[in-house]
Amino acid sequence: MGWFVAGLLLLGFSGVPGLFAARSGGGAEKLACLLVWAGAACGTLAVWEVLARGVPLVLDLPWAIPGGALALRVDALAAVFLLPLFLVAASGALYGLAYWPQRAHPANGRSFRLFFGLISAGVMLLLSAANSLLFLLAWELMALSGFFLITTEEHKSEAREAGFIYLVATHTGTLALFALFALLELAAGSLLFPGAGSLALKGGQATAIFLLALFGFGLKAGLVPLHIWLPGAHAAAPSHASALLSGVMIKTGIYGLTRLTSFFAEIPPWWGATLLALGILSGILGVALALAQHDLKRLLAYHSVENIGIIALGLGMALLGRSYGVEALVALGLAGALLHVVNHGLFKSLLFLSAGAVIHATGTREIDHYGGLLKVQPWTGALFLGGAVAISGLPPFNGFVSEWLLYLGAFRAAQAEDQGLVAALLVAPALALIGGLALACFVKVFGLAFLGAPRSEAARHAHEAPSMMLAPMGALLFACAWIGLLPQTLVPLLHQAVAHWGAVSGSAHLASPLAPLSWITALAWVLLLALALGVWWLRRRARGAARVETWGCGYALPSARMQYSASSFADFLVRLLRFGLWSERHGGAPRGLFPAPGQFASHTPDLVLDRGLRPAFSGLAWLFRRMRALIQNGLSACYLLYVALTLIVLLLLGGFF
């Protein structure tokens, strides 16, 4: 247990060394960066510790807060989560030396490094914390560090609208567990965390505490419709913030909704089902509003709200196998959902550091601002290409494996007997809608932003990041490619996490489910091979071959606005969803045999936030304005007839009590 409690001390501590040094120098960013490498690798020695051992690390010590205790525990479960957080920390840091020097940010660059310490602390201690009060205390510091990394460029008032939404909905969240966690002290009789199974299902209570689970966890993960927080925050902040938030701070929600549903002996059919509903929700609207985007962050945001639907999907599964006592289910969508963790943790933190690099050098999040960067950044390209594959679920990478194990499971639930596993077969269909909708996403965003010519003098004047910022979106690569190529290697965590939630007994029962990922090993590899062989035959081919610009279907003076927007190349799939996306159009195609000049555009609003949350809140704000007229009029007379009602309520009330 040192070095975890080494790590976490390392990594709360890394931004604050330079609150003391000079807002123009450069040696406190290189000391906070290698805080937060040092604390990561004793991180990851601790998570190490518990996996060769099999044993969790455990920490209890008295506490003087009335019924709270420093209660530690880190097991295999917590581990899931723990790694990826370690290696998008470790690898943001890094990132922003260059990204975010102190030098060009000397307005908030010591409070930028001091944030994403404490945040990252933050999440360590949440996923370590066996304690009500502890988990909340972790809950508030990653919180309100979060707010902080979102409004680092206070400055813009979109960073403040961002913060300040993302404010009232975690803090509506955190209103939610505290309920939760009253109401699970008085079924466990203490604030300590129940043991896996061992709470008994008691009718109203259960449902009570399964709801504000699924509401408060649901906030902070970003489930459709609690997603409202998740598009703004993640466009707003800092791209290695970005990556943190995305890749790490919304799976904590995931982890309080399965280390909740660990503590019950029995779970309700209903509960697997919800999930699945709100995972299918999820994941088809996220991508389907992901690719009506034009903004490549917010585009990337819309996504982490599809991912996560994949991963209620596969929790919702394992909680159905559960419910009907089929462990192969439950073995296979448990580990499918926890790979998926570590999965999006890699591929969307590569993808958020890719952008960030494209935004460094063109200074726009705007799609069509870009166009022909392959040229000039190469590398970048090539880096944010196998990012874009790994989301959505091709192998050689680690998206397809997750996703193959929630597909396995569907099967699974086919072949069962029992007619309350009809929910599960939902999984397949869905996960095909999603995966055929993401990849014609990247399509769109790789092929406007990388090939075809520059549409701005930005994007014509782009380079190439600097090593710094390539070398962690390497690592980040190589991790998701480490994973899709050889997925056996994670087993025995995964058969240890899902023996943790407590529903599976013995490793035979896990081996054989999570036996066709030897096979997924060698059609990867053989894949591999493919691929390198074709590209060698591509490149020896080209060899000598004459370069010209890119081909204009037969006409001589193609010029950069004849290409696909983002608006026209989705033009297609986003009517298909206007059912459910309720888009703007602008302008259309030119008409006649003389058309004059046209002009097409579209934006796409959010659903709940942009159609339903600001015109009800514009609505009573609207409402109370009258009120506040109509009441405080500075009419002496009617504010004395105030005093003289209240005080008739007031003896109403004491004669009827």
Given for the second form:
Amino acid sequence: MGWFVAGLLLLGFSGVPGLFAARSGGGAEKLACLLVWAGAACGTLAVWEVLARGVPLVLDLPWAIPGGALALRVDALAAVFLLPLFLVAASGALYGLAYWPQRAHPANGRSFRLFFGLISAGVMLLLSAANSLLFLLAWELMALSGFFLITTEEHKSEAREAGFIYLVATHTGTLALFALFALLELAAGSLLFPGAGSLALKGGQATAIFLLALFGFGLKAGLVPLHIWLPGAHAAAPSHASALLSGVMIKTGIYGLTRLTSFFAEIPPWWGATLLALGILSGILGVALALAQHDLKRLLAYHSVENIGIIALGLGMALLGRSYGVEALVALGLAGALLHVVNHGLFKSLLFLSAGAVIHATGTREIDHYGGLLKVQPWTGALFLGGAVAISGLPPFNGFVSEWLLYLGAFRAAQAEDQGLVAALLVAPALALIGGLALACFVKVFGLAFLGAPRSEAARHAHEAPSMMLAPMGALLFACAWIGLLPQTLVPLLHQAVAHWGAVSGSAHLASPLAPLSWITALAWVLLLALALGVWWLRRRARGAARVETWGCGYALPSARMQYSASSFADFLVRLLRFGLWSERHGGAPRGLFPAPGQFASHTPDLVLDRGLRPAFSGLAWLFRRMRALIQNGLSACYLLYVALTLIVLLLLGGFF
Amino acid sequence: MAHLLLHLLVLLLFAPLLPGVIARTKARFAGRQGPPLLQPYYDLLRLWRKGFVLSRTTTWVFSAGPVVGLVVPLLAALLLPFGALPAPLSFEGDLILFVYLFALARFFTAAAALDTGSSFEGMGAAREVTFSCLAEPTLMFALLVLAKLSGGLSLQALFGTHLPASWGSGAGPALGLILVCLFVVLLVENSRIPFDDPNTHLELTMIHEVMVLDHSGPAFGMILYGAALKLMVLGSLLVRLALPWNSGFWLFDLLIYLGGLLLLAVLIGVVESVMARLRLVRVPQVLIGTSLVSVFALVLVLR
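Can I have the other form now, the form predicted together with its partner chain, not the form predicted alone?
Complete assembly follows, chain above in first position.
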């Protein structure tokens, strides 16, 4: 446990020395990076200890707060969430040295590092807390640090707005969590977390707990329709903060749901079905909204919604398996969901960091202003391509392995005799559709940003990112490739995590479905080698080939503006999905024999936030303004009337009771 | 090992014959003599010896497209039984790998198309990814039906020896429905009329062909060869489903399988001859229709 606490303290205080250093000095940032690295290393050692020994690390200290106890438990379930945290925090800290150097950002560099360390420590504490009060404390620490990370660039109105929405959303969620833990305390008799499978709850109380958890944790995780804060917040934060927020922080919502459902001895079938439905909704709507975006970081943020949907699919499948007693489904669903948590942490951070490198070099987030970047940023481009292949769930990278587990679960559900499991079978076609749309989206991003001809001067004169930024991205891609090419190495971790979820026999059922992983490994290696060899051979054969202009059907003067744009690439799909997107389209086809210059623009606002909540809340605000004008009208006679009326009402009430 | 080599040999040698048969069928329907059946082989040989012409805009991603397009069907074929000949490699869940390998090929073909910076090829890439993400759920539903009937999770089990009995049992109608759905998916994935026209060289009307406009020489040969392999691999699913007999004697089984493939090629030729291309906006409607038909098939076997 010593290593864990040391890691916690090192991460938490990594930004503090920098506060006493000069605003423009460069030494403190290196120290902070070093402290983050040391903290991550200590934490990794602690996790290693958990996995090697197979028993949770435990720390119990008295705490003066009533009902509170400083109880920490690090088990394999927490380890799954901790490992990506350490990797992402460490690579983000190194990346930040070049991306967000102190001398370029004297105003906010120091506070950024402080909150970067604090949020990492907050997540670490949250994942190990075994006491409701401690959990909530860590939750708030994480939430508030997240707010300050999002509003790092507070001089931009966009960042302030995103921060405000985030603050409202996270505190609404916290409110639900307060109620949730109060109910849990009533049921379990103490603020300490009950053991896995020990809570025999039925009826209204269990329903209330589950719905509160779904709301509170779902808001943090970004499940549709609770994802409102996510796209803006992730787009506004600096890229390495986005990586941490998107890769790690939103997973605490998933952790909360997983941990909470593990307490219950019995799971009603509708819990799993609800989570499945929300997962399908989040997955499809998330990727559809992503497809329609032109802002690189907003697009990546919407993909987090999609991936949270995929994770929810797995969790829902595991819950259904527990309701119906199908152990194989529990094992496959949970293992798939947990592996996807790790995977998404890795490839999403990689994508955010490489997006940061692109934004750093071109100064814009608009995909339509890039083009041809692979020539000027060959390494960034290759790393981004790796991330894109991984997030589309394609072999030979890691996204495929977790989706493979979920598919396997869905096919098992199809073969089971139980009628209630029909819902779990829908995972397969839903995942197929989500995967197809994600592929379309990442072909669009990679193709339009890195391939073709440059669409702007900024893209033509972009520069490759410094090695300080490339190295962390390389490490993340290496981790993605590791999981994709050697998935068996993660099997023990998944086994233990599934066992800790209260399905002890479930882990036994994981052995046979995971056996083919060695086949996948072998084929993935063959694929990788064959591709490398093929491309090498073709490049060699093509050496000295004639280099000409792209064939434009005889048109001799092509220009970069004639390329397909982000809008046009996604247009067909966006129009197909218009019932869920409601995109705005301006301009259109030029008409007539002698058409005037035409203009076309499309914009897709968020369905829930911009179409639902904003109009609703501004309507409410308008209503209250009108009411105030009516009631607070400045006439003392009216005010006296209110006093008299109140008195009469109170007297009447007094008469009744 | 000998089995693996035979599998690959059959695939590599036989595949280019299928486009030849399709072309000959179409020519006969149009009252022409048509090119020789072995024309695709001659084309491949000629392209192999040719040099390259490359666009100035392109990068290494442009060469990745043809390579992936060739390697993926080869690898996918190893997971697939050729008729009654068992698959060389088979494990639980290989059907997902099978589907996702083709998705990988799509990713790189579309990326290679975008690498040229041509608006035509961008258009083709956009259409390709659009239509195939609509075809994917159909394929999954079809595989779910087969998995339910067979009780296994590998392609070998899905297309195993239980198929003749399944046709005879109550599951026959469901199998018939997914046979139709898979045929539609085959036409979409291999860019055939009525969804796409591999022959008109009018870029605006095409999906798949327009993505490869700028490829030349051996790279273009790899694309043609890869397309033929893909046709054979996806066609094998249909042939096995429609002609599920096992004689137990491998040469006879192989002949049934190859004969089935030739029949399929003739069928594709007939469809291409008697139908016009669909308008682009109709394509998604057809694909959503087949998804619904495959859902219906699933309901039939689940009830």
